[in-house]
Each structure stands twice: as C-alpha cells, then as structure tokens.
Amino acid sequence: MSKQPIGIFDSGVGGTSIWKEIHHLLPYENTIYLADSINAPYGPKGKQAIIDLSLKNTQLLLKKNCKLIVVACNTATTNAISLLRERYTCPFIGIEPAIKPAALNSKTKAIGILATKGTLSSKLFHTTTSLYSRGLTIIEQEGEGIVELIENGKINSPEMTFLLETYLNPMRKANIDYLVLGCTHYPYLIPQLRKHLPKQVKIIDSGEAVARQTKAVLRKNNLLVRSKNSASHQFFSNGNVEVMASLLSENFEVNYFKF
C-alpha cells in the first residue's frame, strides 16, 4: 500500500504550491493532483456546494487508489474536511491560514489575512482567529477576483496589480508586520505582494507545514514509500491545462480530465 499515490485536490491550480512542498519533502512519493478549475473559486459557493464538490473530488482520488488525500484548498478544508474524515477511512490532511505564528510573533500587533470568502466566513476560521486575536488588530481581506485571474494565466496582469494595491492598502495603513495567505493560489503572488508591502512585512503561507504534516501522518500510518525509485506524478484538470503546466517547476504533463 505504501506505493500507492498521495492524492491532492484543489479548486484549481493553486494547490500546486502545496504539491511542490510535498514533492520537495517526499521526493519518492507518487502523487495524483486534481484541479477542479471549472468550479474555481470555491470561496463564493455555499457550504453544501463546497461539501458536494469535495466529496466528488475525494471519490475520484479514491478510485485512483490514493492512500492519503491532501485537501489543498482552504475553503474546502474549513467547510468539508470534518465530514470527509467521518465518511472515509483514509487519512486527510487539511490546510487553513497560518494565523497562530503571525499572531504570536507580531511586533506591531497588527496582521493581515488575505483569503477567499468561503474561508473568511467559515466556522473553523472564526474559531482559530478567536483563539489568537486578543490584543491584535486583524485586517481580513477577501481576495475577490484573484483566483479567477490566476486560473486564466494573468498573474502579472494590470488587473492583478490593481486588485493587490486595493486590497493591501488598508493593511499598510494598519501597519501590519505579517500577511497571512489564506488560499493556496496566493503563494504564486508573493513576488508581487512584496512590491506592494514594506520590506519588514513577513508573508506566511501554509505549504511547508502541510508537507511536514503529510509526512508525519504517512509515517504514523506506516504508509511512507520504502523504495527510492523515481516517483510517478499525474496532474489532471478540467480547466486550462496550459496554465497549470506553466506553474509546475518541472516539465510534467497535465491531462485534461472532465469530472
């Protein structure tokens, strides 16, 4: 069973930022990545729609014999992972904004959170925020329109520049010293975000932590691959496969898959 792949799904191409961290830490693990780009972003959708899409993605990955599933989507994690864990026996790894390290280390006592509507409005997000928000100014900003631009290959477009300037301006005024990224699409914007923010602002995403947790859960369940053979990686998208291929650091083939 250890040779079976790790399954990863996201509402689109953003979760490839998580895949890169997992692949870096676990280079011999086989992986299957599922991009539900046709339904991106999940953020504006209602809770039941997000649950239904998460169930559909999970079932597809289980049919491909995945031994563990990474829900590489903040919105799907905060709205659906509890139900997924109740319904299926395979281990699930979720992702949520890394509020804790930002809150504990902030010197200005002001942090920014850039996330999707579905994440910001979720019960899990509010529970986590309330645990660490005492004495802090937290600027929550919905990144409306950002995912759509990334999914359409417009990371460096004038439209993206305008959105980032608009969304980050209140954070600069609040003198934040940490920006927490609450969507797996957003790490691809880090070079641009740095241009819009003072140098002292630290940007935090959850990718490395998710990779470490994936390794820990695989080890706990005796699922780590034992051989050091070249790993197999399959990428599926029901959207623009060229956009996803352009984000991958190596020359992997991305297959169009209608689901």
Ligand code: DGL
Given for the second form:
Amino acid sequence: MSKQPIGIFDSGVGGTSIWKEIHHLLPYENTIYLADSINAPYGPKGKQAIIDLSLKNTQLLLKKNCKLIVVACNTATTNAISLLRERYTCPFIGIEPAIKPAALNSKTKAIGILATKGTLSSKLFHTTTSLYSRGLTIIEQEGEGIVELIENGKINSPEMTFLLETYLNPMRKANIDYLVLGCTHYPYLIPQLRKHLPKQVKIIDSGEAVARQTKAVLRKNNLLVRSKNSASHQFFSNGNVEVMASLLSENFEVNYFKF
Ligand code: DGL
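Return the form predicted together with this ligand of this protein as a structure block, the form predicted on its own having already been given.
Expanding to the full complex; the earlier chain stays at the top.
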C-alpha cells in the first residue's frame, strides 16, 4: 500500500508548484499528477461545476490506485474538498490561502490576497478571513485572466505585466506588507510580482505547508513509502503538454489524457 502513488490534481499546470514542494520533502514517494487544463480556469465556474470536475479528477486518480489525494488547487479545495472527504475514504489534502500568518505578522495592518473568483467567493474562504480580519485591511483581488495566460505559456508577456500592474496597484496604495497567493498557478509569478511591489512586502503561499501536511497525514495513516528506491512520477494533461513540461524543472514526459 505504501508504494502506491500520491495523486495530485489541479485545474491545470499550477499545481506543479505544489508537486515540487511535495517531491522536495518526500523524494521517495511515487506520484501521479493530473492537470485538467482543458477545463481551466475553474475560478469563474460555479460551485457545482467545480465539484463535478473535482469528482472526475478524483475518480481518475483513484482508478490509478493513489493512496492519498492532494487537491493542489485553492478553488477546488475551497469549493469541493468537504464533499470529496464525505464521498471517498482515502485521505485528502487541500490548499487554502495562507491568511493566518499574513494577518498575524502584518505590521502595517494591511494585507493583499490575490486569488480566483471561485476561492474569494467560497464559504471556506469567508470563514477563515473573518477569523483574522479584525483591525486589518484586507485587499481581496481576483486574478482574472492570469490562469489563462499561464496555461498558454505566457508567464512573461506584456499582457501579464499589464494584469499584475492593474491588480497590485490598489495593494501598493493600501500599504500592504504581505501578499498572500491564493492560487497554485501564482508562485510561478513571484519574480514578476516582486518587481511590482515594494521590497518590504513579503509574498507567501501555502506550498510548503501542504507538503508538510501531506507527510504528516501519510505518517499518521502508516502510508509513508518504506524503501529508498528512486520514485516514479507520471504527469498527465488534457491541455498543452509542452507548456506543462516547460514548468517542470527536471526532464519529465507529460502524457496527454482524455476523461
Ligand atoms: N490553480 C488553481 C487554484 O489554485 C487555479 C484555479 C483556476 O483554474 O481558476 O485556484
């Protein structure tokens, strides 16, 4: 059982930022990554559509014998993870914007959150935000259009520069000292985000925390792989396989799949 792979899914290529953290922390674990790029972005879709797609991704990963599933997508986590946990017995790890550390450590008492519409409008997001919002200005910004550009291989493009400038301007004006990345695609933008923000602004995402949580849950369920053999990693995308391969630092092959 412990040799079974960890399954990871996202609406597209963004969750590879989470795969990297997991692989770094758990180098001997086998993994299967699923990018549902054909249906990206999930953000503007309604809750039910996000649930249906999350169920499809989960079923495919379970068919491939995964022992645990990482929902490497804030939008799918905030809208669908409770239902996935109700429906399936395997452990699920989700990802949510790291509001807590930003709120607790902010000195200027202003923080920015860049996330998708689906995440910002979710109940889970509202519940977490209301726990930490007292005495704080929270600038919530929908990253409309960003996921599409990344999915199309346009991380460094004039269109991206324009969107980031537009979205970060109100945050700069509000004197934020933390920017929380609430979408797993966004860590790929960190070098550019830094250029648009004053030096003292810290950019945080939840990738490392997700990897630590994955390890803890595997350990608790006695599912950590025991051998130290080199692990196997399979990547699947139903969108542009070249874009996805270009984001993976090692030379992995990305396979095309259809539901
Ligand atoms: N990577 C997904 C997330 O973390 C992107 C969502 C989308 O497809 O809009 O929310």
